[in-house]
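One chain is shown next in structure tokens, namely the form predicted on its own.
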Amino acid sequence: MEMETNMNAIVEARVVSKLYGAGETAVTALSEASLAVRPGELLLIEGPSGSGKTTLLSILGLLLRPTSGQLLIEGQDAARLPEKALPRLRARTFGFIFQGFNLFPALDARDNVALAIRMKDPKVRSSVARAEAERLLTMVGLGERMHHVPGDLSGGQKQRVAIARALGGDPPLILGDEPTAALDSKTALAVMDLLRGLTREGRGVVVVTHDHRLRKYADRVVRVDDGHVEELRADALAA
């Protein structure tokens, strides 16, 4: 796809791409991708099983470096940044949600998010983290569920734990690794709405999916399909 420029884009891939391995075995799982996320839109990525999408989310939240090419967060390359430089710049921008929502079973929703709250700045109190939490907790819709552990609550009231403790510190940028796989479809749509919700804060959202029922809920579409990113036309979604 064409390389994307905006000054105002959260983070921006730019013909960057990732190899494993060396040599003759080395193989390509992303191919000069260029992206700009930017806020209040919700992206959608798209493509089948080890097409690269997973690393494409993963180079855009600093989770992976790319073997090539330019990722820019706040006017710099961060791919170039040293590695004790990372975990600053990814806390204050990203906040993530996975597949298996990856609580602590020990620990009630309020202590959950306010441990996340806490590891991304320790200088946080531990009562002012748990008053966050709760905020939080009732934003998504479980004020009265915050002090069940993860094994009391049902499939979606967990991800919206895993919402909660993404939106932990006020990221401007929130990344979903297959979000609602593990879902019903009538709660995976619901977490979809919550999702879909938090653009209009001016946060963005982007949500690695093989669903293209959720398609109806993003203002753009990329297909990831052998490491090669394309933009979706309008006429193809609707296809």
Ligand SMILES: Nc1ncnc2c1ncn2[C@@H]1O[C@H](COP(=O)(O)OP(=O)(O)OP(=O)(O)O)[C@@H](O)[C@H]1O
The other form holds:
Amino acid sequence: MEMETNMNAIVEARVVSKLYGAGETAVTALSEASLAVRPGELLLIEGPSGSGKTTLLSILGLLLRPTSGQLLIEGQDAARLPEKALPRLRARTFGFIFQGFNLFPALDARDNVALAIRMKDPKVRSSVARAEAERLLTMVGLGERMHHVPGDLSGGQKQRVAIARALGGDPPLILGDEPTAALDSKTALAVMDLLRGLTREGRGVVVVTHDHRLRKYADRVVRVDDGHVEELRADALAA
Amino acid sequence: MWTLARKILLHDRVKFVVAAAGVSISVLLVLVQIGLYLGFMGNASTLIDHAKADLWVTASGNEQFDFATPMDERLYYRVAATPGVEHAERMLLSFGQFKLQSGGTQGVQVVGIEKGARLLRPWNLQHGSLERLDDVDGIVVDQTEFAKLQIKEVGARREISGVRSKVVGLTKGIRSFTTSPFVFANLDSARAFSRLGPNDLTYILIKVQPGADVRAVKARISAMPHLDAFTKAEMSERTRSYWSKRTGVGVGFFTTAIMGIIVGLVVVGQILYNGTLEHIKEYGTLKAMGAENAAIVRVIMYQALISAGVGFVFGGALALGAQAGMKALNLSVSLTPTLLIGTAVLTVVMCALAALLSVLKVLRLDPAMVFKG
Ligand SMILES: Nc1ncnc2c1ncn2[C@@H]1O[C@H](COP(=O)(O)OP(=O)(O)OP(=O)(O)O)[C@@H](O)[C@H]1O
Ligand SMILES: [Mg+2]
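With the form predicted on its own already on screen, would you show the form predicted in complex with the ligand?
Let us now look at the entire complex, which starts with that chain.
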């Protein structure tokens, strides 16, 4: 396992472990994992069910505190920051996308994105948030569907709305937990194309998946097995 | 954020309608119950509130306005001569038996006033004339008591406690709390109607001299033997609180009003909480993305406030309808500005409380849940 120190990484986990529970019933979900995500790369996290992928992603996204180890963001160890400092750091660092989209069914595409923008920064005026939402939706190819509610959109379109929402506030890193799992394969690949495109502007993208076919979009692939994280070498990928 | 809160709230129309209906029913119950209470209490002190007297003087030891023991007229002259008194008037309030056309009798509250009385006279006269009260048998009654008194118009003749009387005037809206209708008469007739002696009276109404200190005059009169004096406000309050406490009427109305609030709390709380649970993943997502608790709490609170606003408007409209309906039943629902504003505030507080469970849920929400299946 390499122990690079990456000065320009957006987020870097250093020998991070996570135990759920305590005593006899404790589960080691992650053991001494190290991983850095750099600007402009698409990183794929693979692994069997229950191996610790979501746990790793949650720790990278500051949703979960590691039991031990460091999490470097903006040059500080975010694992030691007080709870109340986390929301703002998350807001300016991450956008999240999910298997289940998690869009407000009552709000149309534009409002869903605008709401997130204003939640991240309450100082943004609603007219500004709406204009920004329209720009982002156009960017993900939904310029014609701004006023559709999630119920009137296809799965792929919903995931595009969620991606536009994740891009609100212009975070440097997008984290997705199986964002293509609920989509048919053609749509899944189109969504990956879109995520791939985001890295061209220097954004980092991390995608957890079971689907080996997504490897072709990845700059790097990391495999999690029983809590152990290991980067796959290029020759292994080709196989 | 208001727009967003509204859209989230209105998304499920049925639930929103139920929530708004819950609030409306609370508002309706609170307004009608307390309005009825205020209406009754207004009746209890209506003579006092409409009189222009600064002070009410009564025989000492009288606990209750409607059941005052009489005092002798000689006391009146001493009171009238008290320094600071500009004008004093004799008044008698007692009970008599009104003979009905059907043969039975109806208890009435006889209000005896001096000829040319200035401090207390029937108000809201609709028909007839007040001057005719000076007639030996002249009485003034209220239109709203027609059914009880079994009369229809000015000129009707009936006996009261065996003494002849004739309706010379009709008022509108002068109603007693005791359920015995008021019958206004001159002092002498009133004494006869209530079988009291020729020198009996129950109250002395006082107007103090301009610039005189009402409290000082009151103290002077109260210091006299056999007499108590009360300011208009005190007398009014004493009367209301007597009836309110003695009859338990307050407890009854307020209990119903509080049940209404509880119903509203439960219905709104349940629906808001349900909506919060339904959107828990979305709220969690906002939290994961860095939303402060306060921002999410605001979205939920706004939903509560919108429910409060819509419910208040509908409940208020229903209460106005109920007010009109009950007027036909001779019941007065007194929807005072204070009551309306108080109820509006109460509605907001109720809905905010109802949102509390949802707020706690969101505050405790662990953003890591967004990645859980
Ligand atoms: N809150 C928790 N409490 C206790 N154990 C947990 C908790 N969350 C996860 N685990 C356990 O930690 C291990 C890793 O879970 P994790 O969700 O990270 O796996 P995963 O790789 O994302 O699996 P999947 O592919 O099924 O989503 C599993 O054994 C799981 O049962
Ligand atoms: Mg998982």
